[in-house]
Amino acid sequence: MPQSADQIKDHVSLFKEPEYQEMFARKREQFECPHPPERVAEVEQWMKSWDYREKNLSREALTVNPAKACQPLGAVFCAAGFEGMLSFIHGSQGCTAYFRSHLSRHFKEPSSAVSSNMTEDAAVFGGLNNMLDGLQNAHQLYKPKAIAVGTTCMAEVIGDDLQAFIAKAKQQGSVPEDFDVPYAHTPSFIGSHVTGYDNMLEGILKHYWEGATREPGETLNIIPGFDGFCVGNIRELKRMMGLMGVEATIMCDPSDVYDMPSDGTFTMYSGGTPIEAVKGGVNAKATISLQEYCSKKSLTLAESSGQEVAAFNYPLGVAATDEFLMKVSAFTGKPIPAQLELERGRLIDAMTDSMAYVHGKTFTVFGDPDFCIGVTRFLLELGAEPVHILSSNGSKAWAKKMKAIVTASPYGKRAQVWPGNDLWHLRSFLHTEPTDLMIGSSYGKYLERDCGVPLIRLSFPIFDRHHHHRFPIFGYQGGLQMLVRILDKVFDGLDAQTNIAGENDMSFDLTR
């Protein structure tokens, strides 16, 4: 073979040797039943066709490749956004190594949860006592603060009921009797991560402020949402209350245990919402969401204790910012003050300095509901038009929402809006009515690859990209962050049209 110990190859270049190929050539033969490579071309170019269109979009009983995960996913994200909180999926080992997988690939960050590892048997015969198994060894091993519970389809199918295990767990000695067990159900069969994300956020404030007297106050409660940039989004978000002077709590805070310092000695828990300023939140003037379609049972919650409530969309670029800020301002009575003034004019500069070089490019957006409405704003505010706008997780709901958004501007005339479709959908979108750009999580790249549109990654999960989540995408710095992503690629796509001397180099400019 043509690596050893002392020659170690990484598997980019390793599966290019020879005797690689060789192997890979008698698997397809021998094993794969291939058709003649000419009716694989034929057959691949009906696929990019409007003939395969409209059947790909005739799909009833199959999804393929949703951009969306499931409940427990976002339940997981959630508990880790408070001190101390464990999260605690009721189900199979699997699926917890999933989320946590998923959460650490792409914060490239440990992702601490914990399972009740219910089997076959848990299954026929119910999940009790895993479960008081699970909160014992939980409790002990790993000393949290609160134990956060969420399920998987496993313990749904079969009817498990978390209060009454809780309870039970709490009777027989698992955990102390004043011990903070918050918990929401959270099946993968409906919903999706943003569903499970305000599912687990609801059962945490309903937790804490149930039964508690609200002496009204002030401050803001803030719900960020379920966010891949959640690192750089709520320093951003704090720096921006500091600066207004605005007393917010953030409800949901997992800034810091998905941006860990390497300093020797791992912690599990890492910052968080403190525990007594979520109890204190139910004294808040007002409950702000920066994400409508993550919140709509937190902030019916916070509406019923009394609280003022309002919803945004991903509040990124000029005018979603403006109308966050002035909503803050209208709650405070606080003013805007003039540094935020002059960020939001640094940034309207820059868009002016290069509108030239977006004004009129095609763009694809997928994603979650409230990322697709945030991102489609920013967009045309610089020029650019929006032509296939996805979202799994949209509603019929978000659709009408999303369609009087683009319709209101005249470069989102050619938009379309794709609410429950999947990504291989969006593919034969792209074959038939191409982009020039498009942007959303990795998961484009294949998408990239096949109809060659350029993917722009700015949303969750990013898998083949370091660190973009630890800068911020909203506010107005946030504006400007997604306005140097989208140039870079515009720019890198300029010089390798113009890269052949002699040939095409005429444009290979120094300045662009």
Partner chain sequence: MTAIKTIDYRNDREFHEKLIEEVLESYPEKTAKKRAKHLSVTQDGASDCGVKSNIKSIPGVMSIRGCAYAGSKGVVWGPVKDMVHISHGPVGCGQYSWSQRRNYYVGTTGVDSFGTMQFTSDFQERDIVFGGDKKLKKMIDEIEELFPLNKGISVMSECPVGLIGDDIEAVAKERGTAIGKPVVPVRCEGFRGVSQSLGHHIANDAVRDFIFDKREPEAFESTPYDVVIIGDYNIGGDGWSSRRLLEEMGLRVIAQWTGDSTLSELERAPKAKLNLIHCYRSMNYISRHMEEKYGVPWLEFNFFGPSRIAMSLRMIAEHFDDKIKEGAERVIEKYKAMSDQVIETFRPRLAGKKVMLYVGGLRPRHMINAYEDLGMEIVGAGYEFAHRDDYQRTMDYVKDGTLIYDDITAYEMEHFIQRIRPDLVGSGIKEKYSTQKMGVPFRQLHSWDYSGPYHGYDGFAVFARDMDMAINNPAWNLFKAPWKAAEPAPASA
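Switching conditions: you have the form predicted on its own, so give me the form predicted together with the partner chain.
Left out here are the partners and the other molecules; the chain alone remains.
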């Protein structure tokens, strides 16, 4: 018997037992009508070839294993970053169920959002009634301070007009006239989740800033952008600003709602940028975005309100953090304090201590456009060599910027930049031009299996490792975190290659 009550086997070991293995073989042979094993092996080999890579690269219609999601996911993430704000997604209900699941699987936290539950009749007659009922129910039941309305592609295709619908809802008393209902159209057939983040953020800022008379002040707004590591990163950002004595409003701060304690109660809302601070944000001296490609519209809005603006690309490591801090310093007139300089020195100390294990190592990086830039810049500082940099939601403009960065470094000479490609393309790249390591999201695990390139999970989504997002990868501290994660992968790999006693263990060094 394969199972035993003394040592209970789950799927990981149960199906390795001979009874199951024999059953699989029987099923295959008698009922599956499989291709002959030689044919499977032949195709598998062909898929690793340059010939396949060229065919794979020439496809025009098919997308396979993309590393991007759709707009309303970004909108839900964005609205979660404001005090007492509830996401309301106008369209089919299944979408909202998917967004909630997707975010929960990454953060291991609840993710609350409601839908207007549109069905076939709404497709014909429009979703106005769904909006009217939905806003009333959500308002009364979940008692939000504001409701942020986004859309699914269904509502977009039939052309529902959010502005008119919300006005009507207020007229009819679904929510009080003075209740805040910021909104954004977030069609999933344009851009990706980072676009949705920007659209919703712009919608929220517009809602609270429009009509306000700006009284220029000295504070800063900082837009962190869509970020799977928002919990650790935003806390680190606040700490850095605290050390500098800078008064900054984080425009979209889901670091608490995606990291709630277990204390016997569940509260749907936690933390988030206070609504008063959002309103006050119009008076800020400047708005800084930490992720350019998450904030184009929002920055344009800030600029048009009379603020200075600056955009970064997921600043981590040494130079990118330097630039960010110097910009903050320039905007506020506050010097960069000794403490941060000390931390900068400590990061460089760690880099020099460990350089031998990273220098010259080749890397694949995939993820959102800003993430790719931030990580690549840090790799170049470490003397590592990025070879494939791929962003499924990266634009041509992104690729141009990315190329300029890699060509400026002697360590970036081999880098190939892939905007708009997917992870099935990347599979071909890694079969034909493998790298030592890969940095990306959990989706990379299939590439790790198929191409043998070890994966370091540092991007959204991470479903199969827990809690890393609670630690920062922004800034100097983030650089240190990332360095340690890279080194652990390198050292574990070295040990795994040298741990057979009497065969290859002469290099099984105690000290490395």
